[in-house]
Every structure is written in C-alpha cells, then in structure tokens.
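This document opens with one chain alone, in structure tokens, the form predicted on its own.
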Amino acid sequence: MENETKNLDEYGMYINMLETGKRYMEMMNKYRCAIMEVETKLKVLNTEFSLQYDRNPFESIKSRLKSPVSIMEKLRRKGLPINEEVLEQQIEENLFDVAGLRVICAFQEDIYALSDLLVHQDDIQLLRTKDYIKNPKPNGYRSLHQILEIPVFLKEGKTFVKVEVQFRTIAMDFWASVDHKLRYKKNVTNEEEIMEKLRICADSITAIDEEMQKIRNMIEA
C-alpha cells in the first residue's frame, strides 16, 4: 500500500512537470509547431487541389496535443521506466501520437490521394502506416493512420518531430465519435449486443461511403 501511494505521488508529480515545467513546455511547443507545419502543408494541397480539380479533398482538420495525464498513462501501459532524467527521452522515442491531426474527407479516394501527396513531400518521412479502412478493427473502426516525422525550425536550429495523422471520411468520423462516447458509459448490461450493433452500423456506413464514391465517379465521368 505504501509503494502504491508513493507511485501515485510520483505519477502526479510527473504530470505536474509536464503541465508546468519549462523544459517540458518547450518540448510541447515543438509538437505544437509540428502540428502547424502539417496543417499548413495540408491547406496548401487543398488549395492546389481546388484549383486543379474544382473541389476540395478534405472537409476539415482537427488537431490536438496529448494531455499530460494521457502521456503518463500511455508510458505506464507500455511498462516504461519513468523518472525526471529520462521522461523527455521516453516521450520522444516511444510515443508517436503526442501531436495528432484528424483530416476529415468526403470520399475514400480523397483520403488516399491526399495522404499520398502529403507523404511524398521531400521533407516528410513516413515512419508507419496502419490502414484500418482496408483492414478494419474487429469492432468496425475504420481510419487511415500515418506516423510522420517532419522538420521544425526553431531558434536553436532544426529538429525532427513525430506527428500522427488520421484520415477518415465524414461517415467514419461520425461512427468513431459515437463509439467513443458509448465506450465511456458505465454499468452497461448488454455490452455484447451493443458492440454487435455498432459493428453492423460500421459496415452499413462503409457501404454508404462506397455508393457515394460511385455516384461521384458517375458525375465526373
């Protein structure tokens, strides 16, 4: 019990360091700058796409920085040793989603076109791709996840920062948002039935996405 209390006290101390410590605030600033860099690149591609094809490849961009509590919880889930000397290194080397963007597109084809244009820019390095559109999770979740490493130019020089970018259609984002809210409901007695219904809904949404893509292709043929 004493060790558990000590661990909780240290856990809270490290969260406070991430929230208020100058060193860690500077680290978070790098992630903020990385988000701005990727947002700018996407907006430039959006403008160019609009001029060339008379339509926009995405509807909106959402961005977020992982909270100190979420950072600490993920480090703990990974079983990584945590102390003040290595905390910054553990975050930068083991957490790829501290900086995150979600790009919402109208059509699946635009997801792949836009993500391909983004990762082929010569200052971006693609570290990892997880395609949950072609290979959905068992619960029906669909999205294209990419881990990118991009240069950020600060007063002390150039540094490379990892950013996670998720691409979804409007329908996929709707499903994921509802699923996320339902997962935090407590005392659910018919969970298995609900999960099955959500999976069926995910399949139905995918079928609608595919039909909408066909309709667009017919219009543009």
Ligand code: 0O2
Second form
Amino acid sequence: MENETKNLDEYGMYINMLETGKRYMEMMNKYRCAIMEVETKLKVLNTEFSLQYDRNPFESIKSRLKSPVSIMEKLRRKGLPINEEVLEQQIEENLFDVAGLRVICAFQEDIYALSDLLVHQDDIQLLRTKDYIKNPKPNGYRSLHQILEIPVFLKEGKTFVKVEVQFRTIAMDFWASVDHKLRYKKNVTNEEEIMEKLRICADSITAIDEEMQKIRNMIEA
Ligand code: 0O2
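Structure of the form predicted in complex with this ligand, please, following the form predicted on its own?
Then the entire complex follows, led off by the chain already shown.
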C-alpha cells in the first residue's frame, strides 16, 4: 500500500504539521471544545441525579485529545492514503476518537442510564455504539463505546464534531488500565497464559460488579 512505503521522515513531517500547523491547531481546538461540551453535559446530568436520587451516576471523567503520533499510527493502521491535501479530511472522516472521554461509574446500570440520557439530548447525534459490556472482547475487555456528533459554536459559526465516549465501571477501568500497561511489555514468552489469566480476571471483576449492583438494588428496594 502507498502509505506503507512512506519513510519515517515523511511520517515525522505529518506529525510536525499536526503539532504546529495553524490549520491543524484549529482542527484540534474544535475537538478540545467538543470535549468541554460533552463533559459539561455529563456534569449537568450528574448534578441533577444527585439532587433527585441522592447519588452520582459517575465517579470521574477522564478526557484526552489523541496525540499526533497516535493519529498518524491509526491512519496507517486503517490503510488510508496519507498526503498533505487530504490529511485533515482523512482525520475528520475516518477517526472517531480524536476527542475522547472516559466516564467511570460505580454501577453498570448507571452506565446505561447516563448514556441514554446523554444520547437523547436533541443537539446530540449518536453515530455508533459498540457495547463491549454486553458483548465483551475475547480478551475480556468490557466498556460501552459511543461515537457522538455534537455542534460546537465557534466565532465563524457552527461546526459538527465527533467525540468518542467510553463508559465503564471502576472495576472495568482497573482491569483495562492494567491490561493497557501489560500490552507494552516486550519479550513476553508466556503470552497465551497471561492472556488467559487476564480473561479470567475480567470475568471475576464482572461477577463482582454484578454482585455490587444486586447489593445496591437490595438497599434501594
Ligand atoms: P487510546 O490511547 O486508548 O485512544 P475504530 O474506532 O472503530 O476505527 P478501534 O479504535 O479499534 O477502531 O475501536 P474500538 O475497539 O471501539 O476502541 C478502541 C479503544 O478502546 C482503544 O483505544 C482503547 O482505549 C479501548 N480498548 C479496546 N480494546 C481494548 C483492550 O482490549 N484493552 C484495553 N485496555 N483497552 C481497549 P486505542 O486506539 O487503543 O488508544
């Protein structure tokens, strides 16, 4: 493929463009604003929940802008042609997680309650859902991923921006962050055994999440 033949200097040139080019800084700023919009919406829902039900549906929110290196790696992984003329368009049309939020909830039921309230707001369009809670990945990964499109109002007018929101429980987040760290360990000889152990841990964590949910339901019955 054309992009696979590009050398590292060219790759570096695109990273530099994304880091310092005015056009790309403006593009990244749209994603930054979109993160702020969605975060505010979630915080508003959290406040309303705590007034009505005396509990917070989420414990914390983390957000991040995808780094230029990760953007370029993902475009390459998707096999998309990379050149200066189409770079901005390739990013906007094919990468849905440049703006990313991770919402950490105590209980599984709150994940669905919160995401339902969010995606039904009339300025939000839900573009895609990947429910890795109902359909876990083979390695045991669980999270609800949703791609939203929201309007961002800039001085030159309204623009629509895609944002990825990942919802998971505290326990799922613990598993995913340990899994993420282990992925970067090189020269692992017993990879299959480790994968199997991680999958077993993911299943145990799910069993605990389900028990915790039952306990809350008993308390609130
Ligand atoms: P980072 O640094 O977390 O952003 P698509 O968006 O459909 O084009 P993709 O990216 O494969 O393709 O979509 P998917 O599967 O919905 O989501 C990928 C993201 O989910 C990853 O982001 C991780 O954040 C998370 N994720 C998915 N599977 C796993 C897993 O097995 N373990 C862990 N720890 N996280 C996972 P990135 O792109 O890896 O990077």
